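Below you'll find only one chain, the form predicted alone, shown as C-alpha cells.
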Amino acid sequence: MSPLSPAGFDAVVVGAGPAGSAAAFALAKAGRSVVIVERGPYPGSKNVYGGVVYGRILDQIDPEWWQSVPVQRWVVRRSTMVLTSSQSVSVDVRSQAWGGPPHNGMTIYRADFDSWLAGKAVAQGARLVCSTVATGLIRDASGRVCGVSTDRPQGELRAKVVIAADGVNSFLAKSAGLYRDSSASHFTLGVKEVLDMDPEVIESRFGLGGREGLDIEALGATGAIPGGGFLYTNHDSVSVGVVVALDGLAASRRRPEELVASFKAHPSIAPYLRNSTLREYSAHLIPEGGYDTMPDLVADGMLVAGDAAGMTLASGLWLEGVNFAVGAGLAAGRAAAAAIEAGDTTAQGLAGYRRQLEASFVLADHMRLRRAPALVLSDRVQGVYNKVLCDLAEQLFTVDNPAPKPGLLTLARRSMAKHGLKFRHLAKDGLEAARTFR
C-alpha cells in the first residue's frame, strides 16, 4: 500500500465498529484527519452482536438519528425472565412510549449499523480503509507511539494519536502493554443463532405490531455454567443464544451449541421458535469483568475504546455496550483532539479522555457498578435463587383445596430450605445486592 498521506494524519483509528467510527466522527468534526483502518471488508462484517442498542448517546452525532438508521425492531417490551429447566419466573415491562421518538432501545444488525455510523465519520471527512489489517504499533525514539504498521506493502501509517478500537482482547492494548491481567475469568462466551420467521408471525406470537420488538434476557439458562440466555425479535428474524462463563464453558466439557438448543428447547422458549429455520450462527467473546479489569486507557501517543477497553456492562439488570462504545469513542475523539490542539500528545496531554469519561455515563456507571459482574455470577444467584423463585411462584398459585392456603413466609421457608438457601445467604446477599445497585 502506498502511503495514504506523506505527511501523515493526525489520528490513526484501528477499527470501525462503534466506538472507531465515533471516535472518527469527533476528529473529522473538529476538523483533524483521521484515517479509520478496518480489517473487514466493510464496516460490521466481522462483528457479532445480538443485543439491543439503546441510541440515547446518538444524539450527539445525529440529533433525528431514528429517521436515519438502520433498525430492525423498536423495543417496547423488555422481559427478565428466571428459568430452571421446567419452570419460568418473567418480570415483563412493556411501555408503548418506547415505541416512538425519541426511543428507548433498538435491536439492529451489525453489519447495517456499523457501515451507517462508519458512513457518518467518512461525512465529516474521515478516511475508511477496509481489509486492512493494523500488525503493529510504531514508536518513536522517545518510545511515544506514532503509527501503525498494517499487513500491506508500504502500510505504515503515521499519525500523531492512535485509538486501538480493534476489540476484545485488544492486540494493540496488549502490544502497548496495557492490560494488566488478560484472564478467562473476564471474559464470557456470547453463541448466537438467528433464525428466520415472517414478520407478521412474529408480531402475532410476541404480541407486537409494526417495527415493535421484543427482549427477553433469561437467568437459569444456561444450567450448572454461569450465565445467561437472551431472545430478540429482528425485522424478520429472532435472535436466540446464550452468554457463558468462558472458565465455567471449558470446565463443563459441553458445547456451546449444546448450551443454545437446551434453551432454545425449554418450554417458555419453545413455543416462540416452533417453524423457524436457521439462517446463521455464530459466537463472540465478551469482556465482562468490569471496572476492576479494564486495562489502562491512555498511553502516549494512545487511547483505547469500546470493547477493546473492556466497556461492556453487563450488571444483571443492564446489559449494554454497544452505547459505551459510541460514548468512549466520542470522549477519545474529542480528547485527542484537544491534545493535537495543544500540541501534547503524551499521556499527560490526552489524560482528558479518562476526565470526559469519568464525568459521562460511560465510567460513572462502570464504577459505580463494578461489584456487579461478581454478584451476578456467583454460584447462589446462577443457581439456587432461580430454583427458589420458581418454587416460590409455583407453591403460590398451586390451588390445593381442601386444604388451607399456607402463608407467603411458610412458602418461602419451604422453597428455602428445600434448596439450601439459609436465612444468613439472603441477608448476606441483600447486603451485596444494595450495595452493588446502591
Second form
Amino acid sequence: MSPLSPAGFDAVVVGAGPAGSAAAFALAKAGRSVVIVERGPYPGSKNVYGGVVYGRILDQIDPEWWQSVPVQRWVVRRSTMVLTSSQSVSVDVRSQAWGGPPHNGMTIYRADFDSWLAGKAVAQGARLVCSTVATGLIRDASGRVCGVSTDRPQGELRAKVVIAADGVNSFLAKSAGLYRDSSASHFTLGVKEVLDMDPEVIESRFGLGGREGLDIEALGATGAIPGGGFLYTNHDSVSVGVVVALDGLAASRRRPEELVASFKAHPSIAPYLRNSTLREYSAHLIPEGGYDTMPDLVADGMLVAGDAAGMTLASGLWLEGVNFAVGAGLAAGRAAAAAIEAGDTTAQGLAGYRRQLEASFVLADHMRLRRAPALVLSDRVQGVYNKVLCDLAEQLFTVDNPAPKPGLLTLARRSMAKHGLKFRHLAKDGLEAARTFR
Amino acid sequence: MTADPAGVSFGERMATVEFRVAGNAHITVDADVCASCTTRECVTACPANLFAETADGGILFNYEQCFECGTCYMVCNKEGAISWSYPQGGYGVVFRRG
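Switch from the form predicted alone to the form predicted in complex with its partner chain and give that structure.
Okay, now the whole complex, with that chain kicking things off.
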C-alpha cells in the first residue's frame, strides 16, 4: 500500500457499507483523520439487501439527502401478505405522503447507495481505499487493538481506534472474541433475483405513479422452512426473493433458488412477474437473531457496528437494517472521536458508544423487540396462523347459498379446528405477541 | 444443473453475476473430514451450488462463483471441514443490483 500515513490514523474503519461510511463521516466531521478499508472494488459491490431503506437517519449526514440519494423508487405502498399454497390475505397500506420529502422508505441498489454514502464520508475528508481486505487485528503490548493488517504489501494500518463494520461474517469481531455465540440459528439467508421490467409495466401492474414504489413482505412463502418472501419495485426492475432460517434451510435439503422459484410461482405473485427476465441473482446472510444474539460492541481500541454487530431488525412487522447500520455508524464515529479527544480509547473511554445507541433507536428498538425474532420464526406463526387466517378469510367471503351465512365465531372455530389451533395456543401466542410488540 | 420453472438453467442464472476470479481459492475443504460427513448440508444450502458430492464419497467444490455469503461454513457441522476467508481484495463477486 502507498504510504497512506506513516504515523497512522486517528481511526481505521473496516467496510464501506452504511455503518462504516457513517462512522467515517462522523469522525471526519469531528476533524479526525480516518481511512475506510473496503474489500470490494467499490462500496456496495459485496452487499445485498431485501426491500426498503428508511432514510430519516440520513438527516444527520445531509439535511436534504433525498435530493441526491440514488433512489430507485419512493415506497408509497407497503403490503404485508399471508400465504398458503393457493390463498393469500393482504394488508395493503398506501400513503401518498411517503412519496414526498422527507419520504419514508426507498428502494435502491446497494452499489449506488453505498457508493453515494461513502462519497459523503470522502467529501468530509475521509480516505477510501477499495480492493483491500482487512485480514486481522493488530494489538499493542497491552492487548489493545491498535490497527489492522491488510492484504496489501506493507499494508498495516495503525490507528487509535478500529471500527469493525465488516459485515455479517465479521471476522474482526470474532477474532476479538466479542461473539459469545455465532451459531447458524441466529442467521438467515436472503436469496434474490432482480428481474428486468419496463417502467410503464411496473407502474400499471403495481398501481404506481412515476417515481412511486411498492414493497411486499410475505409470510407462509417458504414451505416448512421458517422465513418469508419479498418483492419490491425498482425503476426498471423488480426484486423478488426469500429469506430463510439457515438451520431450517440446511435441514430441509432444499435448494435456495428452488425456494425463490416456488415463491415466484405462487398465484398471488406469478402474475406480477410475467414477461420479466433475470438480470442478476444474488445471496447474502442476514443477522436476524436480534438483541440477545449481538456481540459485545466495544473492546479496547475497537468498536463494532452494523451487520458485524448483528443489528438487523427482523421483527416481522418491521424489517430494517440499513438505517440501523447508519445510526450505529454515526454513534461509533462520534464516540470514537470523543474518546480520541479525551485521550482514552480503552473500552472504558469508548463506552459512550453503547450509551448513544441505547439513547437512540438502534438499541432502543432492538431491546424493545428482543423477543420478536423467536416469535416470528416460531412454528405456529410460520405454519399454522397463515392457514387459519387464509381459510377464515376465504370462508367469510364464500357465499354458500342456499345455506345461510355462518357466524364469524363459527368460522373461526372451524378454521382453527381444521389446522389444530387450540384456544390455549391463541391465548399463549397472543400474550407473547402483546409482550413482544407492547 | 437443475432448471427452474422459468426455464433458466443454473448456469444461466450464475452467468448474470459478475465474478473477478482470484488466482487462489478462498475456500478450502478437508477431504478427510468431509468423507466422514453423512449430512452434507453444504451441498444443498449453498446458493451458488458450489459443492458437489463425488462418486467415491468426497466433496468437490469450486470457489470461482462464490457469493461470499458464508452459508457453507455456517451450516457445516464438522469442526474445521470448511475453511473460509474473503478472496483477495478487489476479487470475487461484484454485485450491481444487490
